[in-house]
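What follows is a single chain, given as structure tokens, in the form predicted on its own.
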Amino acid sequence: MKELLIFYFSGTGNARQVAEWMKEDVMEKGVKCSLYDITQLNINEITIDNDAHIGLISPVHGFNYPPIMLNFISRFKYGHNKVILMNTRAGMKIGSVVTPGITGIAFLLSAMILSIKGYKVIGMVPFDMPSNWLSLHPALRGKAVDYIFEKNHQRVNKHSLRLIKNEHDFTALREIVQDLLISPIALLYYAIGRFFIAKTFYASHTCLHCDMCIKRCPKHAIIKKSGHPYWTFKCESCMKCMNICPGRAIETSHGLVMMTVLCTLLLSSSALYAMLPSIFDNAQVSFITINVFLFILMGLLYRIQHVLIMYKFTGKLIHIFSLTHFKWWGRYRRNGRL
């Protein structure tokens, strides 16, 4: 290895800090090595050598590399380089053990990319960094993002010197079972999930109107509406404006979820699902019609949150039913970097 060119997506830092390790490690040995984030950058503007290394670095979002980064993989012209795909995954401590999370389909799917356009893949390495999900579980504790930091700052080491010495490194392939078995939760979240997901961000009636997730959103989806941050389908759920919310203002809307999906399994033990024509008695036309139902429903109560989120009475209903919104269920940093 002569040059490495390391692309990321990164939201709250995990993947640029992957990235920034690996630079260090090729540096010390000798290898020219340069780091580009993705959301800044023109795969058109850079010139490639052919005996450059490619490294594509991204976290895991719904068990597959997010839109952002497939659709940057895309776009690379036809070459012959050799490339290294890597992700983070949500990790967390127990004991002495740090737990992997899911690749997915996230590296079969780019290798298949990258393959078809001539590019040869040598390596596959998952990184299981600091779970940062607080939709789903409260931060990390410090201690326990050092303790797995530190952790993969080693593999990281030990991955880097294996690259440079031109050996394949498929670590992810020890778990291509379960990966395979994953796959279609991963399409489903890549067709509908995401989009689904969008819709639980919100900001509370605490918002300081900084407007400092709108500038420093990667995929500028969250827009201002009624004067107020309003999140797009375009949101890839990075959960950076959350984390960089300096009064803690963004939220999940774990009450909008739970509504909506409450109204949806109504709806589908009904009588008048049961009115509707036989065809709907077909499973495969059923999960279609409920799943379109439940995204149409989500829509329409999020604009309608949006408006109520104005008024102090139910904005302040709103933020109850949010667990993202007390103090015990903290933001996710390290270091204050993000």
Ligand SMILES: Cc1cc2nc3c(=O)[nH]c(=O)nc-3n(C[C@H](O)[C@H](O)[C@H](O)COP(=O)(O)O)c2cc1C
Second form
Amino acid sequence: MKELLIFYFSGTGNARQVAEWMKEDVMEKGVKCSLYDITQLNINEITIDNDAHIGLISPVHGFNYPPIMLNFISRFKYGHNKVILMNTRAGMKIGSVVTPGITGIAFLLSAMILSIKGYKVIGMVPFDMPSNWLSLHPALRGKAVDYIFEKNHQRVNKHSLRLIKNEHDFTALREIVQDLLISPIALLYYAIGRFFIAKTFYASHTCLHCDMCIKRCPKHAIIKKSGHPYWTFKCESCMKCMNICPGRAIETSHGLVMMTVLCTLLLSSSALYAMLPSIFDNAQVSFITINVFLFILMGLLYRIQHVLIMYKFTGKLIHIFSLTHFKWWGRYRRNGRL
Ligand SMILES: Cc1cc2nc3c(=O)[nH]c(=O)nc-3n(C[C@H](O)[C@H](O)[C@H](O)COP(=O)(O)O)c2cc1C
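Given the form predicted on its own above, I would also like to look at the protein as it appears in the form predicted together with the named molecule.
After this comes the whole thing, all chains and molecules, with the earlier chain placed first.
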């Protein structure tokens, strides 16, 4: 390997950290290496030598690469370079074991797109970095994060050496059965789930109005509505906003999620069934109808919540129903460098 170009997307710094470790490793062995943040880049402005290796790394979101990465890959010009696909997943620490996350279709789908464009995929390597999905679980504590980082640093060293020696590295294929089994959920997350989750974020009444979330959102998904940050469906839930917010004001609205799901279940089983019973005769039609309903309701309730946040009493009530607002829940931070 003479040259390695690594293109990365990173919400909370894990994927970027792996890219940086890899750069150190390969440069130590005399390989030229450059890192590119895909949110700051127009791929068509980059010239890639035919013999340069390409590394792609991004977190896994919903058992797939996030759309921002998939779009980037699909904009790649045709070429014949060798490509190494990598991801960072949700690692957790149980005792001295770092439990693995799940890649799903992230590598398979990207490899398919790249192969059609003429590239040769020579590696698929996952890294189980600390999970940053704070909407689902409390933040990992500092010691666990440090431990997981150390373990992954060693793994990056090992895989970098294999790549420098021009060995193929398909570590990810060991999990192919699990990845294929989970593919329907990955597709559902891509088609529906991610839009739903986009509406779970809000800035509480403690917002300092520094606009950092708006300025640094990689998708420009946060806008200002009535002077307050407002998450649009463009959000990919990368968690950057929540992690960089200096006032710790960005929360996940668990109350809103519960209310939307409950209302959808109640209304679809009573009102919708009373009005249009024939819909429920067909499984696919009822699935689509319920999901359309869920979306409309979530969008509507999110707007109402946005207004209610501004009032002291309702703002505090929404805050109380957001698990992330509790101090013990914490925030995912590593070295404060996000
Ligand atoms: C919305 C969302 C979805 C996620 N889905 C998955 C998943 O399907 N599988 C997995 O292993 N990790 C999943 N994760 C965890 C992240 O991929 C993981 O923490 C990653 O290391 C974050 O990298 P980053 O800091 O570069 O953004 C998810 C995280 C978020 C925020």
